[in-house]
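Coming up is one lone chain in structure tokens, specifically the form predicted on its own.
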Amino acid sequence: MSTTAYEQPEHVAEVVVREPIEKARPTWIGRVRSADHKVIGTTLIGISLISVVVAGFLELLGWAQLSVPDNTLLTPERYYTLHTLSDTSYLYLFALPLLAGLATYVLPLQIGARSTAFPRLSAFGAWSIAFGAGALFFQLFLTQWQGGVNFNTSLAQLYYSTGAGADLWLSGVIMIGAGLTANAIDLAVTYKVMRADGMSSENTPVFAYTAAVYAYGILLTAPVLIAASLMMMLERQWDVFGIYNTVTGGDALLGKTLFGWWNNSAPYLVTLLAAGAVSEIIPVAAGTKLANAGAVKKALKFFMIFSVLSFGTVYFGGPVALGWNCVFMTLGLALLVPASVLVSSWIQTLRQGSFKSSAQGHFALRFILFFTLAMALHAALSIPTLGAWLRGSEAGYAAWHLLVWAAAATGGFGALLYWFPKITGKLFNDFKAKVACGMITIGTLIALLSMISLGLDGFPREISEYSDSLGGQARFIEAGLGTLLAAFGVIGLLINFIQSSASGSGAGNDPWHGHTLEWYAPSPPPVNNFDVTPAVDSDTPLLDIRSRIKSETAGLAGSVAQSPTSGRPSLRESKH
């Protein structure tokens, strides 16, 4: 083993051993065929990014269209297929993929593991998500699918949609929902069997908990998902099943069931893992512990199960007995009492402790806003008559619109720039991801309240054109104007990312005084993660080994005790 450097720290008991390490990026193909999961993580961020972009840019395709009444710019037929290719984007491509992604790389780092229990089935998932991707935007050459994210089975009938548009969409939601189970499966596993010696579901990190809560949610939906999608396929190419078509004897509420149950949760699933990530980031920022930590996982694990159990909503206005709404109302609006908790518990966490102004904090209190605004209109949706009548229009989608993008935006940026001095090793311009944040921020709330107040003077949600003498052009401008102030903010963020990535100052081990074991390992942590994991003793390891080291009871050779500098420090602690 060749070494650079010896040191022999005061206040340790071992030598510190650093080594060179390789700072070759993972090529193409060396990135297919990688099992290790930091890989797999940043593939998944990358889809993630990737899509955003491509998503906001159709965006601003359709608020152009809605700009001018009656506007001919596109053609119904294109500008349904350009919606739904953005919608689809959102959901599928930029808001799972960006914060699986971020779980899949933090995981085992904050429970102590140098793996993932199943990193090739990981590795799968993320390639499978990749080439869905190009199934769906490879319609775009074909006869495209029109009929948007929420897949409606009766118009999905041969009769109704020929070609071969809704059936690439139907093969691209496939293999997705089959990457996102493969990547599912890991995280659980991984949680359930690799966290390290002291590490109970009580001391868990907040974040760990709540990737292991959010893949058994995708556990629950995503499986349903894939089978409502094989037999509509079935049913576009033979239909003489008769399983959604009514005229061939099938039942069309069976659509609506299987496609709610996913359409509705998934949404949902996003907001639970960035309200994992914004449970990390305020108490560092704040420079305390988590406030009512416990009752957060409980509040976390509820969420899932109410957001999974509430896709009887949709049902609202439909031929459904007037007890299964009065259920569904219920656990609709018992989402609201986990939604409480963790509000609570971010707002007492900010009280008690001094809240230190980054670019992740700003991004994280952004969040907890939307967060607050998507609640309120979740309880409005979850009345059975207000619901009806709201999510059918504008403001609907934009309750959509508060959970994938808004929720997935602010939580999921937030969460990237707290781990990007670990996943890159350098440090971002913190001015320049605030002034992204700000424009984030401005934009996206000025285009949601136009949407809502759209929805409230009875605008339907996602049509293509529209009288003059309605009134709404003014409104429809608005959201534009928004969606466009929104999309300079992603783009100076992607712009920071790149630029920070080639060029930033060095981050060392541990920039923020983190409170979890991904701040521990070296940045960006090696292949095995770590050399030698501590003792935990709480969800705050990293408090516990500083507190140690303070009052002189434990050595550290590593992160935590060390100024950075090059090499891969091995990490080891040592009682005198």
Given for the second form:
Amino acid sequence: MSTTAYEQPEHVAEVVVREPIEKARPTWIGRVRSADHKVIGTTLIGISLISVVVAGFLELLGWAQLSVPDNTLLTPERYYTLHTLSDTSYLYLFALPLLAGLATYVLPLQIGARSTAFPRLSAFGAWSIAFGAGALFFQLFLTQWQGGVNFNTSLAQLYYSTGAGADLWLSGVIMIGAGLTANAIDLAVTYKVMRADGMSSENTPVFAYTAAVYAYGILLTAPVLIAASLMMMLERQWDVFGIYNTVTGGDALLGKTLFGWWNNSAPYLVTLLAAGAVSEIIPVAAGTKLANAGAVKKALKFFMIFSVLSFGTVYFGGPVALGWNCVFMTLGLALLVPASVLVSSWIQTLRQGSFKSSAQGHFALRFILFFTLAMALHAALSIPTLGAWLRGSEAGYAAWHLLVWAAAATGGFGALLYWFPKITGKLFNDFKAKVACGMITIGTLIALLSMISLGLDGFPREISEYSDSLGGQARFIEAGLGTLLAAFGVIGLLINFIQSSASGSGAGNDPWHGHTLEWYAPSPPPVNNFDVTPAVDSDTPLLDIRSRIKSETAGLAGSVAQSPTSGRPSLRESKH
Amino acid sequence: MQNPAHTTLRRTRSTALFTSAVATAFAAVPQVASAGVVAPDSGASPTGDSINVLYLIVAVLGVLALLAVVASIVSAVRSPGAEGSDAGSSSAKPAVIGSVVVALALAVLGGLTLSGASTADQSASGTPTNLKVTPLQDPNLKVGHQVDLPKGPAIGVQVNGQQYLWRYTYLGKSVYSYHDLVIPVGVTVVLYVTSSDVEHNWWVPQLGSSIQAIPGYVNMGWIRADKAGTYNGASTVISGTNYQNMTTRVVAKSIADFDSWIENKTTELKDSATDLAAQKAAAEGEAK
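The form predicted in complex with its partner chain is what I need now, so please give it after the form predicted on its own.
Entire complex below, previous chain first.
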């Protein structure tokens, strides 16, 4: 193993970068055996990018079915199967793995760590999610679970759902839940113990902080999903326990509570991580510090807390007393406070800096739009009478889709583009990515608005056919066409990813002039990320170094002052 | 370099754009509201109307917030940057105060409508009839959401969801029906919603009612149709492979029509019971 020392200005600690000992692209077996958080992260991102194609295809089949009243393209049975699988893929296989994968990749780099605390745990998590996906799709060869992504324990009783479908769905979800939990333990501990010297909690970059908050959110909710699913499987195998089944002395409300605890929080946890990434992208795109950084972190923390606590909205229209309804309403509406702090801070950041147009910046701006829309719908769903009315309608489905698709896609793809040069060492095609961003935004917006309108017109969220007299056809077609446009955008983006990672121009270490430590490492980072990290005394260490160099080299002409890493030769060719 | 006149012009233009968009939104909302395109289906019952109003309030606030966000993003992105001159002015306080005010206002409104929805119309007005609610008493069912019984004329109906239809039992009368809930116009109908198999949801959008039907529980709710007519709805919870058949229909009739419907139904049910008994007797006789 060879090490190379580069000359540095004396105020920067000596940087020793070890040559990568593994090939940048691990083989399949290398990928399975790897304990490198970067390989684990890209595995999760890979799972997510494959899943989004599958989920989108299934969703489009569903819209095709609904484009004609009383359509017979799909039998109701088939439709519910595809619908359930599509929704499950969006939440469990696209949104959560994409953002968890990015967090796994970026968190150690941002906090100046050489690895995560328990990389094998995260590796187990990633492959557990992959096997969970296998179990979910294996249903297609046997019987299928048709009860939707928000699991319904009374329908899942063996008497009403025979065959292995529900069992496969539950075991898939258990594996994915276990994978997310394992990954969350790793993220939380990494954040706690592996931060670089001088990185106090207020000096932690906002995305790293969000990753930790997300991890605690997962630890609060995913184990409940696992326990609830295990109990459901027990009850299906030996129906004597009386857990959820009223007939054997169980309680259907228990199932609603346990699954509701997870089902309500999961989409918000996805949005939380996306919001964290956007809080990183926007300041860099605007070339300034994040406004109200301390308040933003607090807002992200309370966003997690209130999104978990707003689970009581699943009871609206159901068996809860008036007083509890009011408590749940207040907890739900409380989410508006951290959300508006986030939005106003992003806007203030944009106002203070000067926005340099880039694809990831475009995605981040679109995220703000969808986030605001999602919060407006969240407010409507948090008011008991209105929430009960909307939740089961197509508008309630739109609210769900806003979080697990629109927010996850704009925030998640934006983040993926932002860190793409770091992950691959290549630059993507900015123009094509912007076109894809436009297509995804417009298509999603059309689909969502049509869905909201259908919901207000009295169409329920999971409907396999409708009669012509109800007059929803135009809007169903619109929703389908919008989804199709977004799907083309996604395909374009994926092609862009593949082409650019194969033949894009070299990105260098710091193409965006980032603020945080991941841009200090080479692209892609070597196995151990850093040998030495610079002194950290703010949440934007690279910005500090850059301004220090700028002030010390004020008399000198040249581009040295551009970036702390551009002064030294990169391991790879650097073209800015 | 920033031309101040240019900036002012741009600001004026974006303000004008913003104002006209808001005005258009306000003007457009009430016109299409009843169409169920931009606001919930309503116009037939007090609960439906209150939900419609609540939705419009949230929607207008949401649209305003969205427009404000879009406008400020556009202006922030277009302006070349204040380069530190504004740096000291950033604060999260206005956002906190603003959102707390909005959240509290929505909570108060939500609480008011909720108490309305939980207390069946207490005014003793309406057509004087001798209709009274006979409460459902079933020791096997846990009581979930409760509603204060009305003082005025009212009837009680047990709504039972079962794969894949609704059974309506008129409490205190020996009448039941499947699929259609026939109700008298202007009379409060107290619903006792339950399920005998899997979870369902009794939803009639225009009557503003969405009540969970959970096995083992009885959730109360109430509706009142102020206009005669047929109101359609659907269950919102997938209940199995024929879930699409799990539709809801409420038929509101004048009180006289309702009374005669009850009478006809009673005779019909009695006749069929007699017929059944006769057939049974005949079958038993043959068997002997």
